[in-house]
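Below sits a lone chain in structure tokens, taken as the form predicted alone.
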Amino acid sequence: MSETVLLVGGGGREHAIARVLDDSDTALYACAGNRNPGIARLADGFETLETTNTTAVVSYAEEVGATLAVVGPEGPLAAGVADALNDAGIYAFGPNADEARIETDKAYQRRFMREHGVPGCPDFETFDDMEAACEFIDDYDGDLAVKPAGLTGGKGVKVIGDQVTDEEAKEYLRDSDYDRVVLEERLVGEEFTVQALVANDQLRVTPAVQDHKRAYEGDEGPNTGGMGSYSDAGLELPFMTEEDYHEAVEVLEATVAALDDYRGILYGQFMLTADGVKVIEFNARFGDPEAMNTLPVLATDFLDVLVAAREGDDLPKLTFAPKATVCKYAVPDGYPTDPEAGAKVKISEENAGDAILFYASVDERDDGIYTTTSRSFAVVGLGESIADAEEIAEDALSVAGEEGLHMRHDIGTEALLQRRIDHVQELRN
């Protein structure tokens, strides 16, 4: 039976999850505040409306007929679209807003962890006052990270000892509207993820992937959404052992099982430290740019995951492709502190060559795709080895070119895989 889905969002990760259910029977829909071309290429309808207008979104799924959702970013999970859309009929898959507050309330995810006994949670202390939390900076014996309790794509975590001072970590704590702050012991080691498709109270793991944040080669300067990531042909990396692995996999079978009908996808981003596989947080939906690792080599039918997740079936078992992924994000110039928009977006689905390209925040003229200030498009490319990956996602970045953007070529490199192996040799020693 063919399914009608509605598809909230309109980034790059909503665009490798339009591409993956474009190869399933289903007539594909979706809205977004952005109009992404390359959704809009493979949909049969495309709405351009505010995605946390829970109103407006269960109009145009009840419009098209919709028989199952995706809800894509974390803004209208927040908002409560999936609670909104399961309230008119419309399977969402995608947590409600209470469940989602495991990604959206940083202070309830450390309360959470440390209630429910769920490993990997660091030292933490949650505050309203932000002179109380200057003076918990004063004493603590250590680093901490500071992070504000709601979202901030991505971008508002400070890290005492490695991008601050202790000093500017107080000024940035003053100088904030934030409401509440968590502060946490700074986790020292390399950094993965792994996402886990989740419904019926069972968890489908998926490959962990090294996400990028630092805007910068060498992983320097400001954090960004992320500059781009990469994965192996097995399930770890090549920093990590399969026990690392299934560490992990372990805390997300604990919080699946501590969470209330949990749906939707659970994200785990974890520290491995000398100390073993430590949670940095979790997120309520796929990572990007994880996703653009993860969905081009999944094997099973992704419908087939959200229909069972509706009907109340057993999740289908995971299967990949033995392939190794190496996604680059182009962005504007001055990303992510002065973004120049208005550059032309000289790479196509056409000439990319062997890599995969998805579409994030661009602006489609009569003339052509064009730059705005956030993340425009991203690469993937995907091989025997993670260094043949990298090789085509660097051949399809050079048909972009380097006006007006900015991209990471160091993501996926030799000299960067040693890099992280060296360094958790150093922690295990």
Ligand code: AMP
Contents of the next structure:
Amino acid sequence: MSETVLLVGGGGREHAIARVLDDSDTALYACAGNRNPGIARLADGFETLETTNTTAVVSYAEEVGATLAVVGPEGPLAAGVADALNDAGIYAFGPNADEARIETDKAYQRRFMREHGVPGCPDFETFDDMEAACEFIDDYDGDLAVKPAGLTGGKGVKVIGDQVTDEEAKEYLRDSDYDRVVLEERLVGEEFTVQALVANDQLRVTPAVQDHKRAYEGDEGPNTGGMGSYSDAGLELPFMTEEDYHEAVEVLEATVAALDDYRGILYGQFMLTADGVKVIEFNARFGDPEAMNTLPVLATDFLDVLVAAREGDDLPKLTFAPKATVCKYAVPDGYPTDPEAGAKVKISEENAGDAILFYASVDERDDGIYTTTSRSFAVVGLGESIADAEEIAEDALSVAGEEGLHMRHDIGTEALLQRRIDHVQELRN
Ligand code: AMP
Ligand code: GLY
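Return the structure block for the form predicted in complex with adenosine monophosphate (AMP); the form predicted alone was the one displayed.
Up next: the whole complex, starting with the chain shown before.
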């Protein structure tokens, strides 16, 4: 039976989801706050709507006769879009709002880990009173990461000893209007992501990916939603061992076991430290950019996973093309602090060469596609090695040019990879 899938969300991640569903026997409809031209071209219908408006999403799903839904971003999950779709009899692959707290409430997430003995939890305390949090900073022996409990698009965390001093962290807390913060042990090491597809108390893991949060080359500058990412032809990254990868998978397994019938993507962001693998955070969705590394190499039909999830069946075993991937985002000049919108996008699916082009927050007008104030588009190279994939991504970026755009050319380069490898070696000595 063919399925009708509603995709919620209009970023690069959702373009990657649309692209894999396009290969399946589906009618695809999409809705998002922005009209993503890449998704719109693949979909049988595209509706611009506020994706946190549960009524609007459900009525569009009903209008198109959706038999399944995939919710891409965290905003609609937090707003209860999955709950509302399920209530309307449309199976949503994505957790309900309560389960999504594993991402949307960092205080809940850390307490959950502690309560269920999930391995890899750093030392932490949660605070509702910012003065009490400041006192904790004064008394704590060592550096802390200061994390607002709620969603901040990856931009709210301040790491003492890395981005800020004790005094700056306290000032940040005093000037903020956060209701609750988590203060936790600063983790030192290399970050990586492992994402799992979860339903029916089963999980299927995907290859590790490394994202680059900092805006500028050499990991300088403010945190962003993610500037680009790479994965290798196998499950691990060049700076990790097989055991490190399995340690991360064990954390995901323990988390799924402790969660009550979680469904959707469970995204683990990990720090490989001198003391093993620690959890930076969980997300209740695919990563953006990481989805753009993972989905293009997924050889299993994604629709088969969705249908098995809905039917209560065993999830299919996942297979992946043995290819390395490098994803590089182009973002507007000044992003994330003072982004300047309105640059014309010169790259298209036709002139991207061997790279895959994924649109994110762009604006399609009669005379072309223009940047907005968020990440604009990403190019993804697939190759035998990370170096091959990097070259393909860079060739595509040269088509796009730099006018009005900023990108990190260092992502996936041999020099940066070597730094990661050296860093881990240093920690292990
Ligand atoms: P998050 O919003 O939790 O993903 O945090 C954003 C970024 O802050 C992460 O990608 C890390 O680079 C950094 N970060 C978060 N928690 C910690 C921690 N405990 N120690 C060091 N860095 C952290
Ligand atoms: N790449 C980080 C995130 O999606 O949150």
